[in-house]
Structures are given as C-alpha cells and as structure tokens.
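Let's start with one chain on its own, the form predicted alone, as structure tokens.
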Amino acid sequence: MSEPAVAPGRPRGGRRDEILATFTRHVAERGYDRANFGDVAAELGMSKGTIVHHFGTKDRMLAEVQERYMRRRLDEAHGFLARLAAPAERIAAFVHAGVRYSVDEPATTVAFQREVVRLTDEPGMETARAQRDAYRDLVVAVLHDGEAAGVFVPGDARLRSLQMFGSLHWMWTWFDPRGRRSAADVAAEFCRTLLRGLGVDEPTLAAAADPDGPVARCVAEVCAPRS
C-alpha cells in the first residue's frame, strides 16, 4: 500500500505517520467505533498520550484520514480529466480509478468507504465534506457535458453520480483484491454497465471499459502508487 501524502503544515514522517497508518488499518478492519487509541498505542509500543499529543482526538484523526484520502483523489481526478476529453472516457476513468484504489490503498480505501457516512454532518468533517462534494461535482459536470453533446441520454446527473458512487463505495463489503475477480475486470464490468445505461454506443464503451485500453492506461499512470 502506498504511503499517504503528508498534509500541508504537518511534520513529515516519524511516528505521526506510523500512528495514522495503524489507526487507518484498525478502522478498515473493525470500524471507527471499535478503533481506539489504546489498541493503536499497544501495537506501536507507545503511550496513549503520544497519540493525543499528535492528533488530539479520535475524531480529528479520522478527519485527517478522510482529508488525505480525498485530497489525493481530487489531484488524480484533475490529472486524468486533463488528459481525457471525451465524456465517456472521463466517466470510465472515474470508475477505473475508483476500483483500483481498493488494490493500491486497501486499508485507507476501506476505512474511507465504511465511514463515508460520517461526512454527511459530523462536526470536524467540513474540509473532507467539501472535498467529497468537489469530487462529486466533477462527475456531475462530465455527465452534464455528455448529455449536452448528445453522447449520454437525458437524465438526472446528480442521481447518476450517486448511483456510480454507491456501487464503488459498497465494494468494501464484497471485493477482495486477492480473490478471483481482478480489479481490472470489476472496473471493466462496472464501466460497461454504467455506460450502457447512459446510452453510449458499444464500440465507444468497449474501448473505454477495456482493462488494457487507453483510459485504463491513463488512470494507471495518473494514479500510480507513490513511493
């Protein structure tokens, strides 16, 4: 799993990142409510006071997990949108990217997906909530563009975006990156289903969904794990 980027203004490296990574894994494995400073401290051989010194509260630690995650996703989305022009390719890129996160950053992605509901109205989640809304707005804009260009059949872009995110954010309940279904195959099937629903012609959707095609390659380059 790639190491998350350090938030601006935060100290780099050291025990802080180690604490956050361990907490993230605990949230992914057991959920936020069952994750606690005591277990993180015991695993890392430190006092709970050290964790409090770095993060203050458990809520603040989860907020940082969500903010780091969404900051990377926004950066990557802007990256592949800059390289892909066609609406069908752009929507497919969001799907290819959304599925590959389960492989590239499994713990962080599961932690985000299983606790995404906390972005709705939890205090302290304002930044992560704004980032999530900005990401959603990028998808909605592409859906509007595709409809205006006559590529997508008319429909409610906001509802369509929620349908797309719903399928991706539920993956943590069933998708095993080590299982018989590869992330590339899952992304391709999701793309085909979504693009057919949008009215995209078969040759276009086949190229956009292709795990070895130009869209998937673009996403792989933009979203390559950071060392």
Second form
2 protein chains.
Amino acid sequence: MSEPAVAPGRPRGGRRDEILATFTRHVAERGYDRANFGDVAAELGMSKGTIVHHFGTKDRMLAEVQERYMRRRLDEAHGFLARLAAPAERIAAFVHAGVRYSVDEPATTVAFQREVVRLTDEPGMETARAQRDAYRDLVVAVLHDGEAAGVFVPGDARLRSLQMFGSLHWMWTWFDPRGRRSAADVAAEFCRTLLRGLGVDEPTLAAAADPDGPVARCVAEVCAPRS
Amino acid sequence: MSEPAVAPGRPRGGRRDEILATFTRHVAERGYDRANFGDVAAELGMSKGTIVHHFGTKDRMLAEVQERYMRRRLDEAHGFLARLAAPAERIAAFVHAGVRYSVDEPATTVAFQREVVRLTDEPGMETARAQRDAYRDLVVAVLHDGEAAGVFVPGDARLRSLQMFGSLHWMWTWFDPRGRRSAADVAAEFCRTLLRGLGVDEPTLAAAADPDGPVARCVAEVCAPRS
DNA sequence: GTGGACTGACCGCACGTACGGGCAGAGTAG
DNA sequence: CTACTCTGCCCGTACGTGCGGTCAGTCCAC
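Starting from the form predicted alone, produce the coordinates for the form predicted in complex with another copy of the chain.
Time for the whole complex; same chain goes first.
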C-alpha cells in the first residue's frame, strides 16, 4: 500500500475503521452472506488474516456495524427530542432523520436495514437489539404523548410505529440519492401522509413536513456533525 | 419415506410441488443464501439430485417461487378491483390483502419479502420483476384516480405507494400470526392511518378499515380459494 | 424399447478462520 | 547511542467444511 501517513505510533485502530467501512459497503451492496473477507482484503490491498486479527469473526464485525449505527441514531434522536417538544414535530423529526440517513451514510444505512432481521435471534446481537428496541420505544412514547395530549387520534401506538418504520426501512430497496426524488421530497411526502394519518391538522403538518421548516432544520443541525 | 399416496402415475410434477414448498419454507426461515438443497432433500427423504432434476438451478427455483407468488397476488388484485369501485375501498383492499397473505401463506410471503431485492438486478428475474411492477402500478393508478376524483388530497402517488408497500413488506420482520395482534388488527390500524393520511373522511375510512366490513369481506372471498 | 423420476457418489470451488512468523516502533538497561 | 525485548499490526498459507451442480446408472410405467 502506498499509504505514507498511517500516523505512526497510533495506539489503537490503524486500518480498523477502513476495514469496517469497506466491509459495510460490501454488506450494503451484496448482503451479509455474500460479503466475504477475501474481497474486502483485496480491495484494501491487505491479507484476509489482518481482518481476522482485528475483528475475530464475521459475526462480530456485523455486530459492530449495527451497534455503531444504532448508537449514532440514538444520540441523534436524543438530540432533536431535546430541542423539539410538540409530538407532531417530534414524529416529523424521526421521519426526516430516517430519510436523511439514506443520504448521509448510504452504505451503513443499507447494511443495517438489509440485515436487521439478524437482530431478532442471532446470538451476539443483544446490544444492537437493545439499542433498536430503545429507539422504537422513543417513537412509541411520543405517539402515546401525542394521543394523551389529543393531538393524535387514538390508536395502537405500537402498530403505528411499525407502520412508520416499515416505510423508512424499506427505502433501501428503492431509494436512489441521485434519483428523481430527493431525500427532502421523500421526507416531506412521508411526513405529510403520516401526520395527517395521525390526525394532525393541516397547518401544523405542513410546517413540520417542510424541508426548509424548523423541524427539518433542527434535524439537519443535530445530524450535521457526522461522527 | 412413509409416504404411501404419492398419486402414482402422476404425469408431471410428482414431488415437485412438495420440493418447492419445503424450499420456500427454508428460504423464509433462513434466507435464500443459507437455504440449501441438502437440507431440503434430507427433510423430504430424497436425494439432492432429484431437486436438481426438477429445477435445474437454485436461482430458477427462487424465480419460480417469486413468479407463483406474484401471479396469485395479481389475480387476487384484479379480483377485488373488479368488485370494488371507490378508490378508498380499493386502497383498503390492497392493505387487507397484503396483511392477509402473511397469515394465509406465511412461508411464501416471508420468502418473497425477504428476497424482493433480487428482483431488481438479478438476471432470470425479469418475469417476477415485471409482475411486481405491474402490481405496484395498479396501486399507483388507484391513487391517481382518487386524487382526480378529489377523494385523496394531492400528493406524489408513487411515493405514497412506496410508503404503503414499505409498511406491508416490512411485516415479515415482526409479525407473528400467533401473537397478540391479529392480522385483522394490523390491517384495520394500517388502513385507518393510511386512508386518513390520504385525506379520506372518517366514516368512509372506518367502514373500509373494518375487519368485518364489506371491503375486508370482499378480499376474503377473493383470496379464499387459495390456489 | 422409450422416457421420465429418482439415486448416490463425486467434483470443484469458495469461504471462514487458525496458525506461525515477520517487522517496526516503544520502552528500558547499560 | 546501543542492544535487547516486548508488543501489536500485519502477512501468507493451509485446512476444513459446506454447498451447488454433474453424471452414470437404476427403476418403473407405458
């Protein structure tokens, strides 16, 4: 490798992050089962053994991808929940954030969404699963709050959260950041239909869905410093 | 095998359907990549060679699963579209039907939804992809009709169809037919939120979402003769 | 005889990963 | 400064296994 500046004397890491990023991209493009050490190593000009050295097993590698992803999502969610109080705005923020991720970190997002199913049963995924559940519970709580406040019409909050996550998690199968529909378009349309479906009045939902509105701007600020 | 009645002298097929059903179940449980001929053959008490004899390759087997599934869905869709005229009822029918399938044919549905992504690029999937596109176009057309008729508020029909399919296609990751929430509950909640989000008035959407209402009954009749 | 259903042994390959060793920098004693 | 050692990153290879697919041949119905 013609990598001159590997920051000599680097305590931890080295090419670790590089490996994880490439692996993530391969998982996004082919799925976990078809992603393999050989291709990742070849692309990085290193040996398969190096990858094993850093991560041990393929399972653990995926687990680390999932955990890092969910940690960022959780941090970000706490960030905009702290700045937005109204339930309608909070739900809109979750939608804007969910769509944003497909653009900000397409590989990680697709990798996560393709392989979410492994969170349910696979061993070694307990942490990531707990994070995912925590995230969903944040949404459910907001739905309950909105219902209690009379902003949302009564309904099954859990089912509604699953309906919402379904729309967002399915995006990886069709969304193209360079396609005709921009992320802002998608977020706005999803917000409008969802919030209207929850019983939010038109002026409120129009403001919350607006790609240039306060909610979208708040989410952009929170998500901007991509860690 | 203690299978006495294999209908001796069966012209075509023989154990063909049986093989396809078992393969489908394995794909549903483990995903396409982890499903293999050996396990299917062992479960059916036959040789791997028999499976190859009937289907040639694994790819073609999956393609056949997808095509059969989509054919049934298309037939069924044309069935209820012929009996229901109002756009709101038609959309509700698509939702009821989508949820029903997770109960009527859980294995095939999960297998299809897990592996839909292969429809987009994989060669040999042209037929299934065309069927999938045709199905989506049916929904988009209904959304346009409803918009033109003033029943739905204006919006991006394509995006709305994707939002709707996302909710339904994601079900395989969480829905349990024997769980606390029945398919009827899910369909009703999804219908209400979606139709309200499209701007349908409360009495109309309540009737269309009702698990015992005319729309759900119509869908049940059309889907009943499971081919 | 003819043709389709089915068998079971076998092939080749791809992939995860175990293992032994090389090498460069940091710390330390002299 | 030098020499030695320790440590962590990295390499290359080799191994075991699992799996898709091939093939020659048997059995059986017509």
